[in-house]
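Single chain ahead, written as structure tokens, the form predicted alone.
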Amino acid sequence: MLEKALKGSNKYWIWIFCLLGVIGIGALTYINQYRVGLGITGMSRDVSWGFYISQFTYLVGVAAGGVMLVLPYYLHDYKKFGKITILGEFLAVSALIMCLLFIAADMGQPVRAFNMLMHPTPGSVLFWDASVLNGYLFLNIIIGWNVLEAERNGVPTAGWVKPLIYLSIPFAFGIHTVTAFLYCGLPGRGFWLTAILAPRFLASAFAAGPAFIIILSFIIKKVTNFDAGKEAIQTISKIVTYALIANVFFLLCEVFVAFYSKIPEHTAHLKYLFVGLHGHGVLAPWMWTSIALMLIAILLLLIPATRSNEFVLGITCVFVLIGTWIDKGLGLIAGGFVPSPLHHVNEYIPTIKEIFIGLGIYGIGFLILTVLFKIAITIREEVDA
């Protein structure tokens, strides 16, 4: 089926070459990081995780969000998701590959990853995080490819695929739950030391992932003959609504507990993020923007007239993506490290080189996503014809 990706319009190839250009810039910048070291980043002794790990955390959520299509379609036989479920599975594949690449970039020396294979440590949360991430990646590759192959040949999906589909559902919840445990298992970081961190991660994942699928569906509908169906899109938008409300509610719970208890180790991080601390507050405008975008998105999603308008819904989903990305892709990591356990404020700002490497990884992810979607949509069009 890979040959389907080698045929396309001029716009398709222009998009491919643009992505290759972005990947090339990122690769050249990464070569510089590999030679010089992580000193080219904005990380420091106080902030040892930065832009790379924050993007990893966000993309784990995007990957987990695909289960919101798989679960209704396979467990509850919701036929309206029949056309779009494969897109959620392939989105998870590209998002997980980006996750692993961001981890490799953060390690400085990627060969160190082999230590986990050569010397496994089941007592480490990091070991289990690597296990569920790779497991969920391979499950989605196997499931998506076999389902698409069966559809192309006009035959039922092989019986052995169904148990893998059911297994992928707890894996989807597991990848973000275990990722949350990486943070809330660190007792010296008050911002992360909360049992509600895993539910917060899952809520934001089930908002961002489906919102991204809606945006992709609108783009695909514009450039191809593929239409996911209005009813399916509206159902997904309701999932985004409930998940986003839960995400904001969990955040407000964190704020209430921190300030009602008046524990400095908890309040200091929130003060830094939203109003600044000791004269430092570079992230405050970003965090207020995140809150504003998520609240506006909730309002637009709750009103049936705006939710049913495709243009407004597309803009709303962009708000959801940006709002949750700022919250998890910027504020989560910096908010946990600043201030330090000694209450020193050493702000973190990603460097241009970090951003270039990050864009290169996103370029790889979107290239994989483009190729997989091209194959899936071409086969769907052939089957429909």
The other form holds:
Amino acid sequence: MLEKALKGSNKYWIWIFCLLGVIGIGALTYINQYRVGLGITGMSRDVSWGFYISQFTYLVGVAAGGVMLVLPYYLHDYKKFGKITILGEFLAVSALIMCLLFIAADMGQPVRAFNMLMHPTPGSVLFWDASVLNGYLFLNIIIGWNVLEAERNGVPTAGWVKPLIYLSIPFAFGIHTVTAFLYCGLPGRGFWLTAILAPRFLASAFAAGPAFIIILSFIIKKVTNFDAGKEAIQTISKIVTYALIANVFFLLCEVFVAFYSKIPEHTAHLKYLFVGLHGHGVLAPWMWTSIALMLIAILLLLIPATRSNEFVLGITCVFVLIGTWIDKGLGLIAGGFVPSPLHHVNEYIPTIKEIFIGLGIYGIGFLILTVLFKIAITIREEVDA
Amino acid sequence: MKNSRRSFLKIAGISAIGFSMTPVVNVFASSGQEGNKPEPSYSVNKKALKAKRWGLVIDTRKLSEEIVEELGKTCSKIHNIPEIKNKDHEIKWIWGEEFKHAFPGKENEFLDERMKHLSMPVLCNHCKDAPCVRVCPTKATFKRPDGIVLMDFHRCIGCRFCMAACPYGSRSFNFIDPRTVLPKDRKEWNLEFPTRMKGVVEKCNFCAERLAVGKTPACVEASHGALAFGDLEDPKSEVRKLLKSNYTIRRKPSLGTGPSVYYIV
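To complete the pair, please output the form predicted together with its partner chain; the form predicted alone was given just before.
Below, the chain from earlier opens the complete complex, with every other chain and molecule after it.
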């Protein structure tokens, strides 16, 4: 089926070459990082994880979000999602590959990555995170490919795929729960040491993932003949609404617990993020933007008139994406490391090189996404014709 | 043709998964039957110092700014720790911190002048239940039976999970190649201790390499009697005697990590 990705319009090829250009810049910058070391990033002794790990965390959410299409269709037989579950699965594939690449980019000694397999350590959450991420990746590749191939050949999906689909549902919840466990099981990191971290991750994932699918559906509708269907989009937007409200609610729960108990170890991080600490507060404007975007998005999603207007819904989904991205892709990691366990305030700002490498990885992800969606949509168009 | 290619890919794929899974399966399969493995043979220096659990007692009454600085310098010298100008990339095994930073949460509103300005030596606590050991995905950081938490610089993949897990900020990462910052003249290096490469984590090792040849840790030697090193599990040891007759505190004991470094205040 891969040959479907080799035939396309001029616009398709321009887009592909743009992506290759971005990937090229990222790759060249990565060679520099590989030779010099992670010193080219903005990370430090105090903030030892940065842009890479936070992008990884955010994208695990996007990957998990795909399950919000799979679950209603396969568990509740919600037929309207039948056309688009494949988009959710392929989105998960590209997001997961980006996750793995971000992890690789963050490693000090990437050539030793396989030490994780040579010396497997079930006591480490990272072992389980690698297991579930790879498991979910393979499940989605196998499921997506088989469902699509069956559709092309006009035959029902093979029977053995069904159990894998059911298995992929707990896996989706699993990848983001285990990713949250990376952070929330660490003593002495007051910002992450909260049982609500995994639920909060899931809520933001189920807002961001489906919001991204809505945006993608609108783009696909513009550039191809494939329409996800108004009703399907409206249902997804309701999922985004509830998940986003849950996300903001969980954040408010955190704020209440920290500021009513007034335990400095817990308030310090939130203070740093939103108002600054000891004169350092580079993230404060970002965090308030995130809150504003999420609140506006909730309002626009709650009002039926704005939710059902495709143009407004598209903008709203962009708000959701940016809002949750700042929340998780910027605030979560920096907020956990500042102040440090010794209560030093050492801020983190990613370097240009770090961002180039990150964009390169996003480029690879979007390239994979484009190719997979191209295949899926071409086959849909052929079947329909 | 198509079928044979497909079946080849299938077999190749399954074999690839099989090979990569072998060590994972082995670890589960071999648990409980370690006896089958041949025992590695090695000889132990007769002079080696041994303990059930090594610990350190720091008498802050005997400390001065100069002594704390000397501890750091001695340690850097014998462990080939480079002096990096950029604070973000610093490598520190033992260094001085103000009381409020060494013991955050314990700082009193009104602290006596001496404590307020005293430089407290901080280092790896060689915790009884070390979070860094728990989170390491490759067992590159591990706990010896004598309580010392060690690093295998050749196994570390540089994921820095241990740095996030350590509640004492005791771990450093080689953001740049440390050998480029060490003195140009290799005669100034301690060739009995390895230098590190970029991309790995490191920290205080309680001078495990010195204990193995019958010497106490270098910082203890350089401390003018302010630091005492010994077996925490031996009631007759010097450290236990000090702990019995002096009030001591540890860093963040409420986290349950069981630090093995005590401070007489």
